[in-house]
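Next up is one chain by itself, shown in structure tokens, the form predicted on its own.
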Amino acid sequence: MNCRSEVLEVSVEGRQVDEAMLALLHTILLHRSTGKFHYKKEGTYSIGTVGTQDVDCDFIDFTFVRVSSDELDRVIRKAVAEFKDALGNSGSDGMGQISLEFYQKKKSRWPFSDECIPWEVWSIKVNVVNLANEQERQICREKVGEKLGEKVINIVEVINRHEYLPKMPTQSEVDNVFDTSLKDVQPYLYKITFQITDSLGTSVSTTMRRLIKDTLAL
């Protein structure tokens, strides 16, 4: 199986890291989650509905849509908070990458553990910019909102392609494909990882600073 890999790049102010990451991760998971499966007998099942809710950002001119599951939101927020803390403590000019990997399990014979096979990975490269004054922050607030809108459209276009998805499992195999631990939603199995690095390059932050300067010059 070939694992799809998608890379998104964003440049944000420090106080925008949480909201930008939540917007992108929740957008992906919105399209990679289903309602809970209700099996009637082996081979037949119904799927519950997935509720959604709008989230208004405080530091970005942007509203995103997420699955209305407080449990899932807590998991994502915890991962993003850890990433933000690591960024702040790294001393590497605020550059890092957070990844959302979807995988399925392949049962192995005892005594070996199950094999986790990734089928899609989303990597978000983040660069934190330092701004000089409130005027620059206001411009950044607007520009980051515009960029996030573009990223969300890109995510939806990628997800709407007819590419590989794990086949719908039987009741005995549902835990090999979906995370069934949440009571109100059922995302595909996933894990979130991050790394802090000084080798992501400066092109994104340079573009953001140029956008701000160009706007100030108008």
The other form holds:
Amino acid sequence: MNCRSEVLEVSVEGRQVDEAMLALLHTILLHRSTGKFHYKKEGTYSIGTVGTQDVDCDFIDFTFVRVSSDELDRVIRKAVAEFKDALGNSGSDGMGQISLEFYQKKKSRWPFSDECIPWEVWSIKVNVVNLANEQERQICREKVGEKLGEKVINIVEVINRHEYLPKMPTQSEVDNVFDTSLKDVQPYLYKITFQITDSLGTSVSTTMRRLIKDTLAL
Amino acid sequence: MDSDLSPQDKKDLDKFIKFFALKTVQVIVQARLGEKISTCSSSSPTGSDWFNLAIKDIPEVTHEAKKALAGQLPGIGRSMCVEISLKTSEGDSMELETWCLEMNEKCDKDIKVSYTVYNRLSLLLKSLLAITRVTPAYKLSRKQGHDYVILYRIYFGDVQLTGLGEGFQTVRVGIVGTPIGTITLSCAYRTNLALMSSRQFERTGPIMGIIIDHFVERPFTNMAHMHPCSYRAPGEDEGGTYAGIEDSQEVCTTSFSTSPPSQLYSSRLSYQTPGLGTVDVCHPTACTAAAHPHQMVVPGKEGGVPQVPAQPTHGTAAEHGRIPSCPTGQSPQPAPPTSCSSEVKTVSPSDALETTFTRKVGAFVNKATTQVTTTSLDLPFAAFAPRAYDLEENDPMVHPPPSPAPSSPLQGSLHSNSSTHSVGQPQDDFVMVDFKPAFSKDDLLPMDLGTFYREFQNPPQLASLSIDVSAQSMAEDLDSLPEKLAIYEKNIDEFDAFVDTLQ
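To complete the pair, please output the form predicted together with the partner chain; the form predicted on its own was given just before.
Okay, now the whole complex, with that chain kicking things off.
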């Protein structure tokens, strides 16, 4: 099974990074979250209700919709904050990428650990720009708002192609497909990673990996 | 097609489509209410939340949707559309977007109705939630209130997109294949929100009006090129009279095309709708207008001064209806300004009944033109007219007190000229009642343009300007300089830090 991979690119000002990332990640997770499953006997289940919430951005002329789950929101905000700190501390030109990967767990026999098989990866490439004055910032507010709108339309377009989705699991397999740790909603299993690109255009992690490999090869 | 579908599946599918249509309408309308929407997640299924989404049902919206559907379901050739439009406080409306729920013939026979179709419809509703916040109408709807409101209309049948203007964009929200056809949800939205309307005065359908002109400042000199009729639809009660006003205003404005702004304003001031008791002691023109609130008085070509045609027929006509338009220059007694002043000068009290006064309402008028013989006018408040004349006779403005013999003819003529000016008169001599400035309606706002103008026409002088500057001599200024310089030098670090923050 091939993993579906989608790339979104945005250019934002430093203070817009948080909101832009939250907007896109929450839009994706809105579509990739269901209500909590309640399994009944005879192999049937019922699904809880997902509420939604409008969120106005402070630094971008944009409003996005997220799932009404404060727990999920906290997790996403924490990941975005780490990404933003890494962007700020890297000393690079402000380019980085945050990835939201949906995966399934495949149980393996001992001693092998469970395999994580991604089935959909969303990569958001971020380019942080510096603006000189307030007028440019105002223009940026509106432009980034429009760009995010286009990205939301792209996301919706991909999701509505109705390509591969994991099968609805039985009760014993539900933790291999869904993140059941939250109490109000149930997103598909996901993980968020990020990479910071240095000024040479290569990612720091790949450079480190190459160095280690080269060292071991000696 | 249907034979492949079990009765239960068919029944379920119809139910899904029906409730999907109702929920679609709810999501769209709620997204245009102008406020943030928030619903709670619930881990326990309530059974009433269709598609596992917490979407509240506004009863009126459901009622409208059901009325539009009239027991039918969206199907092939039968689309359900939600039209979102904007209506200004002046009555103009403009279509912003049309959301279409359609079905085409492409069937997916193998799809499971109760599971896959249901989940995909749920996904489509989530996409709709996201997309409704992205189209341009969302931002407009969040700012609705005083100036405009957002309206919706639900209809069933053929999709109508002509009202969206040229260059409208379409965004597809998503599709869901079913055994009886593919459901498509899309939105066509207007891109040109600053569309000028070419409508003149249609009273039939909704108005696609100018929006941008409402907020654009135009110099008065350009008023001749405006399209006042396009601003707003005449209200049902105003109807033709409003049209009359606009027509005559257009006529008026053409005559003002060369007038300086001040004179233009003064003439607008005289387009009053005097209320009761505004039997203007100085203005039979205003008295005439009293009977006909929407009648516009046409200004003279000289600009700045409205003139009332002195024909008796006009006066009679004025009683029964409005004068549709009084073309400029048709006054039977056109009077060039120069002759005005001389006539005024020579008027004696005995002639007051025959001549009229040339002074005008308004702070800026410096020309007097046509006279009207009030006796020839059939005044509705004729009983008051002589009294007005009495006052007028003694009015020093119109009939200047006999001055000492002028030392020179020039001085005499200057004096007579100045008698026609209203400059320097106290404000209380002016009667400004119900000033109806052009293109403004005061039925919605507590303070309209006219009220604003009246209130702020003579602002008090700035306190800083009233300081007797001359009292402070140059020498004193120079003396205080070293002290000031010393203070600034002491705080030099603060200034430097401030300059740094600016960079």
